[in-house]
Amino acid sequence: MSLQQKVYLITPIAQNRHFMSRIIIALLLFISSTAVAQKPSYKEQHRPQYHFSPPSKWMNDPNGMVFYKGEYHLFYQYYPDSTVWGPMHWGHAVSKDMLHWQHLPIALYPDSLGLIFSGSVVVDKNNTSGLKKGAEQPLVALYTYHDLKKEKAGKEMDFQYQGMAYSLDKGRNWTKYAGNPVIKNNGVKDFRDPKVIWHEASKHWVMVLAVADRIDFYRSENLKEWSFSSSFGKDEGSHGGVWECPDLVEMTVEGTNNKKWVLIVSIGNGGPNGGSATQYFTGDFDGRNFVNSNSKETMHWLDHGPDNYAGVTWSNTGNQKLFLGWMSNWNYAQVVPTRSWRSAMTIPRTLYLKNAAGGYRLYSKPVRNLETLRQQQHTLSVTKPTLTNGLNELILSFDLSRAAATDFGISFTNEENELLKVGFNKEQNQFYIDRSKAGDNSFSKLFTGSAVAPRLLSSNIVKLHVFIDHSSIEVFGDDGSVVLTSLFFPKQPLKSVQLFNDKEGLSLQQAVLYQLKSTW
């Protein structure tokens, strides 16, 4: 049994004993400082070099992402005792640019009410909570408690409910609200992942909560007392798995003054290329009710690849909507071939809303800060491979009207003859990633070889914007109208890059490769 687990077990016994409480606090501070002091090497096999990954052990969903006084806070589901899922904590890191991260002590530990599942953080600018005591505005976290003992007992379903914590020192230290839980469960098994926003029109806080196969909306004036407003989605969109990690953002439609609301919902299974994935709905929201602009059966995917899940946006970023996802899939997340650490996040992305391809569509583009990582620049060719450091950004465009080739793209190889392909198939009108020969796939039969995504636009110019790290690739097709994210696990980094085509007559407009530098 770990020291954290021992502290977790004795906490309920000592909660009214001042002396024991002081000992517990001291132990927690010691644990946190020790964890941060043990700086990871970031040189392990498969360890990403410009993506966020934990110092060690298990990580999944991004949580509580908030921007405050020049810092991007990233909290995340974290189990500090193993490389597989276990009693959940909130890990914590901060960054000035979403690329270079400083690991901080664990922010939230399990307690007598349960494990700490996913949630969100807001800046209480107007002190609606009444928690402000000094110069700093309160940062308020709303998260899900998961009562593991009650779940294992199997007698009742109401083992998830919502808790609150707050920080008065820019997120460095957190105090759990004495009145927890702030929302009790009425007997639903899956009742979790609160995302909270300020709804300016109604002057209320709004909570978006995943409840089994739907989304429930709650309202509050002070972040402490919540009332139910409405439900959405029981018969809409994809229901291949349980709904999780919702987000609600108001966005201006590009090129207009019109605004729409986008509801982002992750599903545990049934994604377009198998396993977990993230869908979204576009519509109207009046502070109480969300109305979908599309038919109930319409499914829009934020990312068609197999390895982008549970993503949400940073709060307090104004009109700019910045997104980050967990770069894995519940089909195989706990068995991927990494040892001292498991999981990474996607690169941060800016979201745009456009009226295109028959309706409102979310576009995703890499944040501009990634350009600061560019080093050597190369021009790619079909006839000769380019040797790189294995950390690359590629920008390519092809002219379909002049090309005889029907299957073309970019291939990545190494001395072990492992092969990763990213391309576009003209006859099937789809983008794809083929990782079937890109390394180890023996750890899971569900780690499938290829991922495809239908092209949404009809232009003759096909664009690919690609980011490859040691064990991941992210493809932004046609200016981000289509996105695919995929993991792969080669024996050695894929450092040889070359264009490919199935027929002569490939018509290139641009084929540029940048070597990128590590952020670690």
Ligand code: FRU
The other form holds:
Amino acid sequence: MSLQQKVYLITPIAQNRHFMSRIIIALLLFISSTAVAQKPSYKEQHRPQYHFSPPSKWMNDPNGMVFYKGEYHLFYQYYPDSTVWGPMHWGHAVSKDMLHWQHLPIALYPDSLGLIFSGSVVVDKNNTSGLKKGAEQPLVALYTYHDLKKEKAGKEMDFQYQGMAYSLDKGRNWTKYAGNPVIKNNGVKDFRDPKVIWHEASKHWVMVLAVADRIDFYRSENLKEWSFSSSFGKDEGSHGGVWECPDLVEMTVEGTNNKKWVLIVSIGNGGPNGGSATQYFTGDFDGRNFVNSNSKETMHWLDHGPDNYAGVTWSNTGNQKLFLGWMSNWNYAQVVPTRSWRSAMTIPRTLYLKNAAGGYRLYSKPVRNLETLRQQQHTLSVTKPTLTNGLNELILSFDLSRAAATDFGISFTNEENELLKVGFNKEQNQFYIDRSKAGDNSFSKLFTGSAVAPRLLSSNIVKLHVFIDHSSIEVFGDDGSVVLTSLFFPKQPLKSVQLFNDKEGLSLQQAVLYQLKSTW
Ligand code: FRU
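How about the form predicted in complex with the ligand, since we already have the form predicted alone?
Shown next: the complete complex, the earlier chain at its head.
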């Protein structure tokens, strides 16, 4: 209804003052309710306070992550009409520090070619696409179109193909490329999630595409025309589910000048603690072929917890490799007990490649910017709980050689006696998160109680770096060599924090807790 129409409707009743005041109240209520709809409070139960979550409704994978002119762009799989998955759009937000986000209008809407599934964005610095018009370098998005009608018709399997869109104004407005699709499908049901990188050695764009149970590599000179190079992975790594959302990252092995390529691949099912998870391969890449440095059977997990999926790295960040994942699991993502919105992203993490425990391993560390959220500092104890605001960073280290305790860690509780535990078990040599008593878990049988991750290193000092928000915990064990990310849904935030041990004699080296501030 236009403003003119609204004014016209009110005028005839204006003689009746009683009616008039009711209408004014109704109007005020209407205006305030639309204001609320536009600007979410971020105070809802379970709403993360320093993680990215959409203003409202459904979100899954991070997409198109690119850094350009001081802004980190985050696009994401978004269904603006419901809190469950539906016709996909690309939602959009920008941030200067990956922590404080400004929501921007939806960047890509479904069109006659289909829904807009996951993909990536690159900065076309050399204008290889020829799309540049003004001062800004083109930002070019490559994404998957999913033709829902064709899928429903069930006759042909070629309903996913790759499309392109571009922005000439720092990501504010997007134009779909007239020549779409840029890559057609020859009949493979799962054919999606293009991640594009610039391969400096061969001076080509390379696209990494998830194709059912493998990764296909394509190359291009101009981002518009693509030719197939090779396939990888049909009989390598984990195949508990469909392969999705790949990434290919060239990394320097810490402490050396050696470079290696890391191929990140999410799998829809069969993760180490159930459901969807993200594995990685380390090897060499010559611009066309990826060769795995490990045996075909080797499986490495970027995160062992149940709730880190479809994560990729930001484009255009130089040697820094910055990663963000969708903090949920397809096993239960659509039924978790949040109301106005569903899902959040992990905290941003820096990836490192190290030669450790007999092979190349991907380490994850929380980005340094998170330190700017620190407020009061406390020292944790075994005897007395520390009361906090429920938004915490914890840094702990224990000396195994001098400790009698074999099972120890941190417990988080509230007045409802809900309990979340994060710990290390010496006999089993593993880190764990136990969320079995941490709140509502009635919504899905697949929302399992505990998640474990084998320790990688063998030093006497066990380290834990932990981030807890209202409904999530992220554990970086031993400097990020082992990671666990997990959701939980307590009635109230878990504000009481205490150390625990099974036997007296916990040889603590450090036990610091910081209260963090909200970024919303
Ligand atoms: C991964 C995924 C992608 C796909 C998108 C659809 O979570 O299944 O493979 O592009 O979600 O929303």
